[in-house]
Every structure is written in C-alpha cells, then in structure tokens.
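Okay, so here's just one chain, in structure tokens, the form predicted alone.
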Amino acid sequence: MKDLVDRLLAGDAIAAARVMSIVENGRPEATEFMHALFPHTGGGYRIGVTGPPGVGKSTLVDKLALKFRSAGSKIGIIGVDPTSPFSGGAILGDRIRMADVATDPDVFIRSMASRGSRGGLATTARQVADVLDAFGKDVIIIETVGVGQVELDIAEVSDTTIVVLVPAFGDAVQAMKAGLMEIGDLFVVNKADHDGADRAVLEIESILQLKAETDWETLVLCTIATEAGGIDELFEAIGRHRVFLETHALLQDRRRRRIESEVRTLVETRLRQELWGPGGYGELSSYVDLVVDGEETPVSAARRILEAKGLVGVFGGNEI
C-alpha cells in the first residue's frame, strides 16, 4: 500500500487511477488508503457543476477546464454518469465530451457510475475528490448526473456551485421547484444563442430575489459552451467567488461542512449495509408479513429489527 501511496503523491497517474478504483469499488483496503492520503488534502478548490440533463454541462466543464489550464492550474474532473438499472454499468463518456482537455497530462478525468445514488453523486465521489486533491490537483470539478430534482448534495461537496440551465428549459420556475435555485453560487444560461435566453436570465434573477439575503450577490451569466462564448466571464466569476469566500473566512467553513457531510454519508452507508446486507431484506419481508397479518405494527417491527442489530434507540421522540 505504501508504494502505491508514495507513487500517487509523486504524481503517478496510474497509481492514482488504481487508488480511485479501490475506493470506488469499496474494497477493504480503501479505508487505509484514505487515512494515508487525507493529510495531503485541502489544497484543491472544488467546483460543482449541476443542472438538468441536456443543458451542456460536460461541454461547459471542458471549456472551463481549458481556461483553468491556460492559467496554469492542474485539473481533476469527476463526471458522474447514471447507472443502467439493467446492467449496473454506465456510459462513462466524459472523455468523448471533453475532447479539448482529455489528452492533457495535467488534466485527470475520472468517470464514475452513480450506482443508484439518488443525489446526483456517486456515494464514493467525495473520496475520489479527496484522492484527486492529494494527487496535487489545484482545481477539482465535479459534474453531477443531471437528475434535476435530487442532485442537491453537490452543494455539500463544493466550494463554488454552478447551476446550468438553458433557454429551452421551459420555465425557470421549474428550477426553483427542483431546489436548484437554493444551492447555486453562480447561474449559467448555456446555449444563450437560442431564443429565450434573455427571458431565462430575467426569470432566474427575479426568483433569486426571493432567496435569503447573503453578502454574496449571486450572478447569472450567459454562455455558448460549444464556442467557448462567455467562458472568460464564468472563469472570472468563479475567481471572484473564491476571493469572497477567502475574504469572509468562509472557505474553511465550507471545508468543515464538506467533511461533516462525508462523515454523515459514510455512517449512513455503513448502517444501511448493516441493516440491509445479506439476508436483511428477507428479514424485513418477514416482519412486513407480521404487520400485514396484524401481529405487529410498523413501529414495533422497526424496533425488533433494530434490537436484532443492537441499534435500538429513539426515533421521532418515541422510543422504538
């Protein structure tokens, strides 16, 4: 293990890829690797890019990464693609969609399957971001699946969150319903050469007025990612937001929030594995039968399952 860690810290891309595979696949040694690498994290600035499917997130990330590279930054990109419900695999086509930077040795693109994660991020994406951080990437861009309603956890793992929409999105109010309007530090109307771009900007700006007031003034920008239009302005806006976070001592707060979210996610994942591991769902089914037959209630069935696992506690103010 030490040899692999040393090679990664020395900039060996093959070693980095192997460690990411170990972490993503949840192998037993993953914990030891993360323990060894964590002291080397904290230097990478994390940018989340989210929004509905088809808005051009990957193209935008490609052009944005190219801009960061021209400024001398080393880039890590995590692209989370949806998992097929049938095969369990994913298309993982980020290298195709990010042709401008795919062959750059200072850009590391890691495609990940969502593996059923309902928040737009694979559950191990946080750890892969940490690996990229330890690998020496100055900027880490995380692109979500684009599942709309439930990808809000991107804000918990990013320093700057970018919400991407398009004029043909239909109605910016729908974005507000999805909760995206609450998490964005920057909003981008991509494909701004299409009809309705000005209207979309006005709608987003009017909705943002309903957000709780903060010291940061959320910006709405227009881009045409296929032509790199507006990318310079977006790059500058990200820089302004980073300066704002640093000036107001908020960057460390966001890192603390990120760590808190990661710890919580790991605990919840371990509890789910403990409860619903091998045989768990069969046990659940037997208790459901008892509830249906009137011999148990949902509350008593839950208590018995928790007791069997040694996890009995307090739920909703009532002991289970």
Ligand SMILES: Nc1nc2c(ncn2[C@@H]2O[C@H](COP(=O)(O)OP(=O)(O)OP(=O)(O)O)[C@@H](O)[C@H]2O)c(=O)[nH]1
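The shown structure was predicted, so the numbers you read here are calculated from the model rather than taken from an experiment. So that the term is clear: the rigid core is the largest set of C-alpha atoms that superpose within 1.5 Å between two forms. Positions refer to the first chain, counted from 1. Compared with the form predicted together with the named molecule:
Hinge assignment between the two forms, with options Val292, Asp253, His35, Arg270: the rigid parts meet at Asp253. Comparing the two forms between the two forms, the rotation angle of the smaller rigid part against the larger comes to 14°.
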Given for the second form:
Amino acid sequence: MKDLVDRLLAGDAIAAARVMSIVENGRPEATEFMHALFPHTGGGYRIGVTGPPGVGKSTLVDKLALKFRSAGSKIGIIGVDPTSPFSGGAILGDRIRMADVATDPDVFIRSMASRGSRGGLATTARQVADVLDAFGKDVIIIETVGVGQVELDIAEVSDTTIVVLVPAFGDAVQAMKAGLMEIGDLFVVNKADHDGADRAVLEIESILQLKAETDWETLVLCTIATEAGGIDELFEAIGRHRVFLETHALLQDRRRRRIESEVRTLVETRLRQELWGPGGYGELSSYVDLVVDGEETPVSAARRILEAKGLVGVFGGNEI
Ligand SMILES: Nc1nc2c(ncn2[C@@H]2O[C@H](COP(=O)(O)OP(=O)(O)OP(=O)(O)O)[C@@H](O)[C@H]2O)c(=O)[nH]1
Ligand SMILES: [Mg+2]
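Please supply the coordinates for the form predicted together with the named molecule, as a counterpart to the form predicted alone shown previously.
Zooming out: every chain and molecule, the one shown earlier first.
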C-alpha cells in the first residue's frame, strides 16, 4: 500500500487510477488509503457542474478545463453518471466530448457509475476527489448527469456549484422543482446559439429572486460550449465566487462540512458492517422469528441485538 501511495504522491497516474478503483469499488483497504492521503489534501478547488441530461455539461467542462490549463492549473475531472452501469477509467463518450483535454497529461479524467459505490455515489465522488486532490490537482471538476438526489448531494462535495440549463421553455421551472435552484452558485444557460437564451436568463433570474437572500449574488451567464463562447466570463465568475468564499471564511466552512460528512459516513458504514456484516442477517432473522412467535416485540428485539453488540447504551435508555 505504501508503495502505491508514494507513487501516487510522486505523480504516477497509473498508481492514482489504481487507488481510485480501490476507493470506487469500496474495497476494505480503501479506508487505509484515504487515511494515508488525507494529509496531502486541501489544495484542490472543487467545482460541481450539474444539470439535466444533454445540456452540454461535458462540452462545457472540456472548455473550462482548457481555460484552467492555460492559467497553469492541473485538472482532475470526475464524470458521475448514476444511470450507467459501467465504471472505471474510460467511458468513451466523455473522452470524446472532452477531446480538447483528454490527451493532456495534466488533466486526469475519471468516469464513475453506480456500480460498486456502496456508500452512495456522492460519498464515493468525494473520496475520488480527495484522491485527485492528494494527486496534486489544483482544480477538480465534478460533472453529474441526471436529475435527482445524487445531483443535489454533489453540491455538498463542491466549493462552487454550477447549474447548467438550456434555453427551453419551462426548463428553469423544472430545475427549481428538482431543487437545483437552491444548490447553484452560478447558473449557465448553455446552447445560447439556440433561440430563447435571453428569455431563459430572465426566467432563471426571476426564480432566483424567490431564493433566501445571501451575501453572494447568484450569477446567470450564457455560453455556447461548442464554440467556447462565454467560457472566459464563466471562468472569471468562478474566480469571483472563490474569492467571495475565501473572504467570508466560507471555504473552510465547506471543507469542514465535507470532513464532518466523511467522518459520519465512516462511522455509519462501520456500524452497519458491525451489525449486519457476515452472519449478521442470520442473527437478525432469528430475532424476527421471536417477534413473529410473540416472544419479543420489535423494540425488545432491537434492544437485544444492540445489547449483544455492546451498544445498548445508544438505544432508548435501559427502561425497555
Ligand atoms: N448547439 C449547441 N450544441 C451544444 C452546445 N454545447 C453542447 N452541445 C451539444 O449538445 C450535445 C450534448 O453535449 P454534452 O456535452 O454531451 O452534454 P452533457 O450535458 O454532458 O450530456 P450528459 O452527460 O449525457 O447528460 C452534444 O452533441 C454537444 O455537441 C452549445 O452550446 N450549442
Ligand atoms: Mg456529460
């Protein structure tokens, strides 16, 4: 393990990919790797890019990554697709859509799917982002596909969250219903070469008025990702949001929240293994039999299980 960690820290991409596979597949040694890598994290700025399918997120990420590269940053890109059963280093489509940066050695692209991520896709994405951070990436861009909880959870992983929409009538209303309005620090109307981009911007801005007021005034920008149109402005807006977070001490706040969520996940995962790990469900089943036979209630059965694990103090006192 130490060898793999040392190689990763020295910039070996093959070692980094192997560690990411271990983390993604939830292998038991993953926690040891996370432990070893943690002291080397904290330097990577995390940008979440989210929005409905097909709005041009990958194209936008490609152009944005190119822009960050020209500013000298090393980039990690994580493509999260909860609808795909395939995982591992190379979802071909992402590589094609990120053609501008796919062959750059200072850009590391990782595609993740639902397979194997037992702790939840957002948790796994956070850990993979940590690996990329330790690997020395200055900027880590996380793209999520689809509308749903994973997309919302991913905002917890990011320092700046960008919601991408297209100029389709009612799109902004749908996005609001899906909870996207709450999580976006920046909004992008991509495919601004299509009709209705200006109207979409107004629609989003009027919905944003309903949002609780914060010090950060959410920006709405137009892009034409295929032509890199509006990318300079987006790059600049990300920089402004970053400065805002830094000057209001919110960057440390977000990092703290991520750590809290990491610790909580680790404890809960470990407890779940402890309770229902190998043989655990058999044990559960024998307690369920006792309840069915009228010898225990669900509450007393639960208490006896906890008691057997030495965890009784955490459940309902001792009165049951
Ligand atoms: N006209 C136009 N087409 C665009 C623009 N940006 C992206 N596209 C096209 O939209 C299609 C989808 O782009 P992607 O970048 O794959 O979109 P995505 O949001 O990553 O898609 P998923 O990851 O599948 O949700 C591709 O055919 C792009 O070439 C744009 O600004 N204008
Ligand atoms: Mg995509």
